[in-house]
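The chain below stands alone and is given in structure tokens; this is the form predicted alone.
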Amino acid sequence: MTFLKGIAHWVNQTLRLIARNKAGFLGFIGLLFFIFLAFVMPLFVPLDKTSRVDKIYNPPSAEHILGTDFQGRDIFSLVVHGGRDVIVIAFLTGAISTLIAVVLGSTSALLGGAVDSAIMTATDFWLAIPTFPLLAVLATQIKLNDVWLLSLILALLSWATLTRAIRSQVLSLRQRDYVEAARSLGMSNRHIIFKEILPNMMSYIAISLVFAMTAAVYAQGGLVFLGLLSFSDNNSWAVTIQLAWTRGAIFFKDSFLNIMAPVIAIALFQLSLVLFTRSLEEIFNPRLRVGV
């Protein structure tokens, strides 16, 4: 019972912190909306795969609230079913790349010496690699139609910049008095990193995770738009854009929603992520919690 009360108190406190910042709260509501749209709505809105030549580029109506595409399919159903893979890939890529950066950056800053030199040399080498061209080449050689594999490759290509930033943060924090006190008391590096340093970096890490997610959305969308990712049974917003573009939707005046509906969905999802970082700062930074 005490454990449940603790969880309820934490949830209540976190929601209050999220609600303090109007922009951050708007982003939080936006994220909840897209999670509901991508994971719950498909249970009620079936994916329309039927071609209807008599309904091509129909305008919005009671039957098709966003109109129909170049095959006469319902655009709303494409938007509903197009978000799941985008959100999952964004979260997995952000989580994996952030984890790699935190481990390598912290290890480099704490151990120093040869370990620091080796990790920073590898990081500098990785930073010099043209990421998206390499990703495009890999997409031609590897069948990237698996969500986990694509997320792992995107993460492996995007950890370097954050690793340097994490290293700088840890080098700064390790000079603080409380860290010096822990070191003088003989605390282990494990205790110092997990108990003294990382808790004070959670705001920075959480925001970095969000921005890694936004970069993953763009990378995935770019690959799909260039035709370098295999189309799966699951639709995605980028697939809808790519098909609309290759089928010449831009040349028809009634095809506006065919292209813009998935574009707006991606833009609003990205905006929700960015706005949510405002609340994350207050959740993880006690100095911003005045009056709570």
Second form
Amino acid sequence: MTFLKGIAHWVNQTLRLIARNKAGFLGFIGLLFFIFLAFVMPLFVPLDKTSRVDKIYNPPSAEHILGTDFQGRDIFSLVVHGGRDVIVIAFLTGAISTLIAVVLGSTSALLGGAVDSAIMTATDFWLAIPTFPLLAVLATQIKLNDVWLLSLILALLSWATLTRAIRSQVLSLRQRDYVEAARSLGMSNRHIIFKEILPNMMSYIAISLVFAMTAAVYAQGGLVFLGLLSFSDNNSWAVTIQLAWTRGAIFFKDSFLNIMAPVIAIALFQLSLVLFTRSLEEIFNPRLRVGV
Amino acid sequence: MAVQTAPIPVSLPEEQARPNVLQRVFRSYVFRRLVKALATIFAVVTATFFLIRLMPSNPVEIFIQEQIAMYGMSYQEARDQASALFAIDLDAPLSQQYLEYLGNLLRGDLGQSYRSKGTYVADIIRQFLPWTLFSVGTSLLISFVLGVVLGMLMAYRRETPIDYALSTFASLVSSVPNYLIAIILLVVLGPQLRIINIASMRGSISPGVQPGFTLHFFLDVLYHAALPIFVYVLTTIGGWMLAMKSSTIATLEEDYVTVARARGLKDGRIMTSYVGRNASLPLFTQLAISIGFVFGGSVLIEAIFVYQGIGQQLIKAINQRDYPVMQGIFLIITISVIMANLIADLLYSRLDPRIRLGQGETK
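Please give the corresponding structure for the form predicted together with its partner chain, as opposed to the form predicted alone shown earlier.
Up next: the whole complex, starting with the chain shown before.
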């Protein structure tokens, strides 16, 4: 029971912290909404796969609340089922690239010397290469239709910025008095890294993770839009946009919702992620809380 | 190459003010930065060569197999043709092939397209790269300047309705992917509201318009580039605004600003030469990253607006699996970004004397 109470207390505290920042709270609500939409709603709304020639580009009605698409399918069901892969890939990519960045960035900062310059040279090299064209070219060589493989490739292309940022964070943190104090007390390197430095970087890492997620949504959507990425049995938001686009949905007045519904879904998801970082700052950075 | 030293705008400690020492250090920064850029280009070129030659499913081999399957060519015939298209002598030893590849690149020979026979990759680049450089360059300039000005305004009017409105705007536009903003603009302004005629804005120039220093040509170029530029500006300006706002707020708390106020300097002068200048410095490091992003994103924006730039050509080559063109364009996009980064960094070093003296670099 005390354990449950502890969890309840922690949840309560965290929610309070999230609610401190209005924009961040809005982002949090947005994320909850999208997680609900993508993971719970599909249980109630089946994916509409039947084409109805008599119902092409119908306006919203009680039966189809967002209208129908170019082959008479229910747009709402497409939006409901289109979120899962987007969110999963975003999270996986964010987690993998943040992990790489934390490991490389802190190794670089703590070891210094030749290791540092080797890692930084590699980082500068990666930073100089425009990611999206590289992805587009890679897509001709590698079949990127697996969620894990795609996440891994996206992560391998996006660790560089984070690594630089985390390195400079560690460099500045290890100069702080309490780290010096821990060192002079003879604490082990492991203790210093995991107990003194990492906890103080949590806000930074969490925010980096969220920004890596937005970058993944960008790259993934872009690749699908250009037709370079296709999932066989998949219906992500970007796929709906791409199909609407190639069917000329931008030219007709009635096809507005067909293309705009998934566009707005991605846009709001990205916005929620970015706004949520404001709350993350408050949760992990006690200094911001003082005097609020 | 003699490098001219810029006049030093701030007074420096005595021992560093001696001109020859300063010149040497400044030169070494430019030199180091130049070497770094060239090394990166060299690394990309090398990686490209080995990717097209040595990977298990390399484009050369794919091409050869395709020719044999489609036209019933003999292996040697197909190989000879591949050799010509990729501008690599496949019969030579690998080290020599590599050197020749480098030599060809230096002479601007990037091989030929194999979907449209007889078209040189270098000619495609010469024709389409300027349009992308123009649209991306113009938009970065506009969004940087506007973003710095608006960011300062937000910092000076902190916690007023203007600040809230601009902050919301900045978060909104910087979080939505640029290609989605492009689609929204197209759909809403085009078929829905019928404000713009999207069909006539396609391409980078209207048919029949002759390039030259005429007003007509200039206006036509602007007409076609307007939407891409607008989208690039819209999607990058938010970042500059928010960065400039926080940087300005930090600068306003610096002692030298307080001192300047105490000395009774005019507000306008404090705002421009004390706050604005110093607050915008950190943004230059972001400029380098942003150039890469906008240039890379041009692939998507050009596809949406059917703007005839290098990004559009890259997609065309990718869809046709036209490997020599693909590689050439990818190489050129990467080199353009590296050169743009170099320029951004050198600009930064001219503006921030600490960098020139080699102190701004972390280890």
